[in-house]
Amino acid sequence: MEPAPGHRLDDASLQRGARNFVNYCLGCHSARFMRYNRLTDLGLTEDQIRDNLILGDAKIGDVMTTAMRPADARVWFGAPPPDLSVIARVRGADWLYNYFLGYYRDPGSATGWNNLVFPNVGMPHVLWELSGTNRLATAEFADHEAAAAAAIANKSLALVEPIPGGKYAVRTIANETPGSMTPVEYRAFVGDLVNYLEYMGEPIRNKRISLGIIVLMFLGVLFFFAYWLKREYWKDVH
């Protein structure tokens, strides 16, 4: 899988995930472990959240929640859609963002897609018109050993597993039209969306890791007097 591009501290492209998020997930999907004005520890004011982040009715102080009734989620998807609160948690940032970045068509699928990364999956791609649609490409090699060098040499999402006749197979996926997004901006669009959903999971997360810094740094102060009132009482024993 491509590494997950890492912006924790970055609160723009937060924000900009929050945007990605509400505009493309949350009409199925929920939240409902976030509040919206929880979104001021990323530099937004409630004004800002109000006008650009809730689109319903909901108030500033509400959880995000979807306003799709599970009974319809069943008939039209088998299931409900998942709640997102800690979805990072549970999968990781760079199962997310390759989850993302695996679809393709699939002509044999009930929704016409699916994924490398979570074969056949029930979610449709909803962010086609962005990335453009892809195609499942796969090759052939005799030996696990050629497989995965080839997989490597692909420097991007690569599926090796085993064929019939003792060989491996290597599934990628390739463009097939173009989207509204160059594969740079597709990309970048991904990271800020999977950057918020790590955020959301935990979003004291900052505050909990520079907190620790600082008591390290405390106790390494406490440990030198320490060491030093514990000579000063040994002294005269050694």
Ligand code: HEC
Second form
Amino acid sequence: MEPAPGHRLDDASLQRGARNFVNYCLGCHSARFMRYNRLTDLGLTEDQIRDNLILGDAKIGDVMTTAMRPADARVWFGAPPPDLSVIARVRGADWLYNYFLGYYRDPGSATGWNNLVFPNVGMPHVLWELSGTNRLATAEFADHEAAAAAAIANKSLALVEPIPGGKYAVRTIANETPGSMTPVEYRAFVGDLVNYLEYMGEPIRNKRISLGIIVLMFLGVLFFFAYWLKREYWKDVH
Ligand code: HEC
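Having seen the form predicted on its own, the form predicted together with ligand HEC:
What follows is the whole complex; the chain from before opens it.
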């Protein structure tokens, strides 16, 4: 897999990710542990949130819900779209990033799409106009070492699978038709989106990490004084 490029302190990336999320995901998925006004964490004002990120008639204090009913979704996609509030805690950022790189055309599936990291996924490739369409490319190798070497040399998403005949297949994604974005722009778009999903999984994370550093520095200073005091007490004994 390719590593996800996001950074937790990059507010501009998180803001773009929030925009991508409400524009492309909220139509099917909810984020019902996330309130719109919490997005002030990302350096946005409540007015900016109201004007740019709230699409329906939701209020600023509401949680991010979706208009789609789970029962309808089950009929349309075979599986209801799961709530995405904590999806990054379950899947991890790298998995999510590669999930959006891993879509390819599959005429045999119900939606016409399949995915290299989520086989037989029920979700269509909702970003295909940006990314363009991809197809699955398969190369065969006689032994596992050669297949693994080819997968690593690919420098992008690649899956090594044993196939009948004692051989190994390396499955990769190959571009078919270009999208409205270049591959570099599309990766940046998805990187921002995944950065936002990761933020949403634990909005307090930045505060937790900076508080942790302050506590450790405090303990470091305390250690110095405690050791000094110990030396003072034991001076008479030694
Ligand atoms: C057209 C409706 C639709 C849209 C729009 C959509 N999804 Fe989905 N998504 C689904 C469905 C349906 C599933 C369930 C697929 C399954 O379980 O096979 C799903 C599954 C997922 C999963 C896998 C969850 C898991 O771990 O099982 C992730 C992650 C995800 N969506 C993220 C997103 C993101 C991020 C966006 C916005 C870019 C988005 N989706 C937009 C319908 C949609």
